[in-house]
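The chain below stands alone and is given in structure tokens; this is the form predicted alone.
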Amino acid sequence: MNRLKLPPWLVLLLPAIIILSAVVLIPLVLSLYSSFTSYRLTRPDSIFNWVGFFNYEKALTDVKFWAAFGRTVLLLTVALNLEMLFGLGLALMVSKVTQGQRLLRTMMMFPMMFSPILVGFQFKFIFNDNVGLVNNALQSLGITDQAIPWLVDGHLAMFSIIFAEIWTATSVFGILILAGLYAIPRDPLEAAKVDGCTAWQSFRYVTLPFLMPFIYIAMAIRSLDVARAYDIVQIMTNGGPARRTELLWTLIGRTGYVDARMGYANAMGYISIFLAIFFTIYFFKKLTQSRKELGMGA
């Protein structure tokens, strides 16, 4: 009897394939299947109730879903642009430092090391109405004589979340842009100086084009993070007040685990994944375009 003999490379990869299948592939297939059913956590047998594209049609016509999508795009747009600007400024300042630059680069990475849940609790305390550091500082300085409801007012709550996101991830842009600054060849900068270009002209027409690939890489990474933002929002506001800060993934979590409508939540999740992929493809196209402009190829 001939025994099946696997090639050595497959034997080496088999444990990884089994683990990935158990923790990634099987749950992914199961969630995709359940998105076409009326599966509810309170009724396990409902996972066999096939409803086709009903959940997807319901999500695409749900006002709450599109409102959460709009707030997610708002967070994505504002946070990414401000993180890019602050990260660019931070990288430019650090690149000019002559002593202690290694220490500064290490300190830049600190916010990235904190868990999003810890960041959420940290800023929930900072923006607390009664004992928060922000209100205490404003009242001590005489700027206001009453507590500002940072996490209760809808507009201020979204501002607080954006502030927390910016604090957490500005260093991502700062580190990548700093790497780009070190990679810029000296010849174009020296040629611009010889031609009489001002500091702004050298930055605008020489430095910035070289930095754009690094900026788009950071934006692609961060767009995926912000598009699936959950931890910080859940801890700071839990989607409130009155769902004014409800984002896509907090809505999906509420639908799946609070309302127990897991099939519908999975359908919204897959729509959200496609939207996140769209933003990633957009930034990678911009990355490819900026590389071509620099003559770096596709």
Second form
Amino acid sequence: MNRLKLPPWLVLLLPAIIILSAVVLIPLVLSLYSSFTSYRLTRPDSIFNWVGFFNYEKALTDVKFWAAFGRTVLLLTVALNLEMLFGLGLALMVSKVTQGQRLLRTMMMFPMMFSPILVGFQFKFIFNDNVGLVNNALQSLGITDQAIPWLVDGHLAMFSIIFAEIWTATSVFGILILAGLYAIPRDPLEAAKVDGCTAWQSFRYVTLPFLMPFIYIAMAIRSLDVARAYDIVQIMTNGGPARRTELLWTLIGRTGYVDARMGYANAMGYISIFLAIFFTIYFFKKLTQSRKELGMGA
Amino acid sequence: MAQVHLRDVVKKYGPLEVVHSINLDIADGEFVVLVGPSGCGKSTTLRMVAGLEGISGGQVKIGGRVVNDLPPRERNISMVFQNYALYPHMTVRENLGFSLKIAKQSQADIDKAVDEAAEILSLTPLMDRKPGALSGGQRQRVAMGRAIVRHPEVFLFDEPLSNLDAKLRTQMRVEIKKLHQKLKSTIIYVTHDQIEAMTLADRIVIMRDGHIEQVGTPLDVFENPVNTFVGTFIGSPPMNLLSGTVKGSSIEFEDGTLLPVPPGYEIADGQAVTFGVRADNIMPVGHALPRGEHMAEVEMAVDLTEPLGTETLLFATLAGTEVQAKMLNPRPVQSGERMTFQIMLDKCHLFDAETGATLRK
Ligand SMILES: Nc1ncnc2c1ncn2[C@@H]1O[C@H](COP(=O)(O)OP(=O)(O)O)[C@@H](O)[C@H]1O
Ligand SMILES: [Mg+2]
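Having seen the form predicted alone, could you now give me the structure of the form predicted in complex with its partner chain?
So here's everything in the complex, that chain up top.
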């Protein structure tokens, strides 16, 4: 017997290792490597053209990149906070409903059931300045006789995108916060009533601390989602007008696939991922902290 | 300072009525214990007084004021819950001071009241901990502290000791009693444990199936139960019950055993009765209390013994029914040994065989 003897743990882990490297490791290494080259999709041999940190330096000094970065952070902050507030309100209202609550909960999830691409198309139509629903409604009601350029004006376009983003994702907060509401023990709320709390005070001092872990979980999930926002924006404005709604990933997508400069796009991608990682770590820290406040977990 | 009055108080959950027209008057400073088997409506009644449950019918008055439509915070009560119901995200100090903070008292006043309560309940070393870092007994004391800082007119306790182990329970019982002597406020206390009820109460309210069966001092309900339910519920071991028929001045049991009718009862010939005797009043001759005026003797075979140290519980069969008897100054007893027992008739009870109601006039 002269067969190669692998240790059993390695044999057992081998399938996982093979799959992981095929799915994760190889693309990761390849994209990381290519971010140090001047790789262009149109000239495959350029992948061997090592340029060191040139792409990274270029990205970090590029105004367009930082503008997209800032816009993404803005979208994250505004959308997440509004979604949290609306989701909280929605969950509080649904939790008070006594009849047909199941139906309502299911309906709450409808926006999540559509592909973001379709949502993008839908809102592109709704906010269209000529035939869109919003302008039609405003004009019929006599509020304005102008065709408001919802998707053409820079600020309005950003607003429209945030609106669509909130429409699709408020229910993520709604559902998670509702789960939190169901998990609150009844006793401390009753104790608060006896201790003299009004409904608002009970909410502020008892309900909300119990909900915070759920809110932070939703925040962590959604921050990853929004940090990689691409589809809705791509469809609604394509980053326009004049790059006024360009986000990190629409910029990266354009650089990589339209301009074919994949090496540069990958470098920007790696920088952008830090944004997502930062937000996720931040919210997980907050989550752990809020759980500790409640005496849960270590 | 407050009396509490319940007038024809009813609680319905939809069509289901769980508390049926209860009447109860509680004096200022009185310690009243609601006791009864689980599910009899004690908590529901207490929660209606607290304002945590709506009142379906009748009136609840606290300190002469009808409070039916007032929220808990306007009733000047405080409550201790079975599961402590502490705020897990607040320290002990914050838990204790929370109600005062809500009432917008000054920080100095809050600190003073909190420190005082902490002193009374020896919570001072725990003030900066969160409830998660406390033992069951400590949490219980925080819950009580939270109730006393406000100096409410009425304290409500819902089975506050049921989650504690036996030793701690005995200890806390004493503390609650001391607390009542110190604060002198009205207390309504709910428990399913008759020993807790007996040891704590000025007056016991015994409930069953949403009705009040009997109200009285601990000794009163122990010595004069109005029916077989109260007789067996109060006292440990439960009162022995034997079915028989009155024959002249005797009661004849199914196997023909005869016992005299206890003094104080006048019962028509031929009436079916339930004869009630506690283990304390049926003892083997020679291991009993001194003989009283009205005594009877029976011979029984002992089936089983439970030595408790100062006394031994004997399980024997009388007229086909298992009865428990008590042996003072115990000696070892063989299973199957026949012994003569003396029954103290003036401590025995007769109940209507059908309704279970006492036949004492
Ligand atoms: N929210 C409710 N809906 C319907 N029935 C209830 C509700 N709460 C309590 N009950 C019923 O009321 C009765 C009394 O309950 P409770 O007061 O909690 O009893 P306990 O004496 O053990 O404290 C029980 O039969 C219980 O099933
Ligand atoms: Mg109860």
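Only a predicted model underlies this, so the values are computations on that prediction, with no experimental measurement involved. For the two forms, the rigid core is made up of the largest set of C-alpha atoms that agree within 1.5 Å on superposition. Numbering follows the first chain given and starts at 1.
Core-superposed comparison between the two forms: the C-alpha position of Ile277 differs by less than 2 Å. Look at Val11: with the core superposed, its C-alpha moves 7.7 Å between the two forms. Overlaying the rigid core between the two forms leaves the Cα of Leu25 displaced by 2.8 angstrom.
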